[in-house]
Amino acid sequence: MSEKISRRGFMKGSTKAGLAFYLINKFSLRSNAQEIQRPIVITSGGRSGLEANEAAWEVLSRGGSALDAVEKGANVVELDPENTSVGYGGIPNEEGVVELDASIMCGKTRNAGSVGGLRNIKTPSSAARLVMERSDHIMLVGEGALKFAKAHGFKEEDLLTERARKIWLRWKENLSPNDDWFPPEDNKYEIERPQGTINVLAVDTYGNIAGITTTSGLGFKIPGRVGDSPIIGAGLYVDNEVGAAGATGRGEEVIKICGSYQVVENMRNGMTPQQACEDVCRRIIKWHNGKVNFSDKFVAVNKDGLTGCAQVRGRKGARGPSYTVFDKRGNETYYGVTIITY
């Protein structure tokens, strides 16, 4: 699939350039705005979004609800064994296990769920919308989701593939000069530490909004750690009045802020999906008087189908933060706006 800049996506405006780019693309912004897209779902990521959005997009353009539509787009990502970001395959913890976390939000219901570091399943969630179905709760986490999980009939499994074992251990073994691990003599420089998430939202024809955030989390995490992506507001957030938002990057920064629902409330006082994205992004920025060496990424769309993505830090001369998006016009691959390049 053919990726390209669109209304709903702006390069990076640092220079004088991008700005004018971005300038001209606000106003055409304001333009669509007029011209409702629904269904719709917008996934973050590049070619995982892509394949999240086909799955979700057969249940929308059958006119499905957003709430299933979201769950067949994550668990596309969740089981693919390839992607390192969430569910089957993902970044394990310190220890080498695989600890998943996940949320899901449907704004029909105003009902929510989500699970945290949840062994052994595949897809949390599903697990998750279990804990909006079927418990008045709305989160569990470690043993008691697993349990809660098996209740209801999913399998455990084991999680760490034999890519993201090479991953982790390699990271190990490259930890600490000190210890009585050894890499390969072929084999020792630094590892990236990794971290992914993906958020999945959509706007059903009824207008009806729903979202999911799912991810193995911060790559070699404490065991037991858990991010933004299970805590609603935080690592996602969804209004049937105004539309969602969801979070990647950095979790513990976007806890602090209450990320996504700064995003939601943005929107809900006038801002388009991009302006709010961009906005907390700042925010984040200001905490930290300027200075910062994570990054956090905002995706949005609003009850309308209008979108939206921003990130608060990227390398200098790339591309802005991609997300994906799947309307009547097709699925393709967008770009949004870096706050801060290095």
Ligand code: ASP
Second form
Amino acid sequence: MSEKISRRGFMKGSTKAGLAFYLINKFSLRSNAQEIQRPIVITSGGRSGLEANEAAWEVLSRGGSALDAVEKGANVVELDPENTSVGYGGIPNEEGVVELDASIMCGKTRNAGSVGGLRNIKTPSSAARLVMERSDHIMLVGEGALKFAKAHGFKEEDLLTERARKIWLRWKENLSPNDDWFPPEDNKYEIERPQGTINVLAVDTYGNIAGITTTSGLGFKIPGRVGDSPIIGAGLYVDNEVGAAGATGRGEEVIKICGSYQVVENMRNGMTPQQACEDVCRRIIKWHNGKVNFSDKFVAVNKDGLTGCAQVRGRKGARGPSYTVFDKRGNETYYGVTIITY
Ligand code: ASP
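Structure of the form predicted together with ligand ASP, please, following the form predicted alone?
And the full complex, kicking off with our chain again.
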């Protein structure tokens, strides 16, 4: 199968066989068959992904660094009160308190920084960057992370928006018929565990690579729970010699398999980003003997700007997992591969 077909190039000049391939697989693989695509920024998708790309591209297109680009991109999403899975406006823990996880990694130096369970700071990825650049540590959590951020001038702010509070309250009221919290009479709330995260990965004009993963984590988590996002090698991994990868979805599974590190290692060993993401999804499935009731998703970009995306599980008939790509051809959403459908 040819993975060297960019969607635009492909849609323009498709053969019948090519079209069949496209329809059967319902995803597009995008690459740089002949040319190196640099600079480039990719995210794990959605409207927020396109917005993050815009901000990151602003930096990349004027020759800025991948590190500055991913931070700018991630900040846009973190500051968006409408996004309930990242930064300000994120869904809180079981006690109604927003706790954020974020990591950053620089492919050139292979240095990294992260924060876990950080409260009251709207842009945890910027705090993570300061851990990387202004401390001799990689990861700070909880109270220590907050103190460190405040020492660097971050303002403490309430991160719980009205929207997130209402979602949390409905969850709490619906938890048990045996407690004293009553749901409202018109209650149409379906209890679903909100999740979501954004990965922002970039390769700049000079071939330097950087990435950020930022999230409010699993909705209604036990206070203090830290997911994969701030764990280097799990939610994020970057190496200038190879590329970058990020994960979203059920963090516990990603931690156990060192997911993003494994995607990068797969690329180091010769896989395309697409093959590398699919391989790690398959490993997760194998560890569960083919039975999974959760999903994880990986996005990856290699140093030449070839991209890939796969998820463990998704609805039958739905498009594959989305991811967004901004390079000199524009800012677009693409769809990767779902391994198990239900
Ligand atoms: N991976 C995140 C976590 O486990 C959540 C998500 O991406 O939905 O905290």
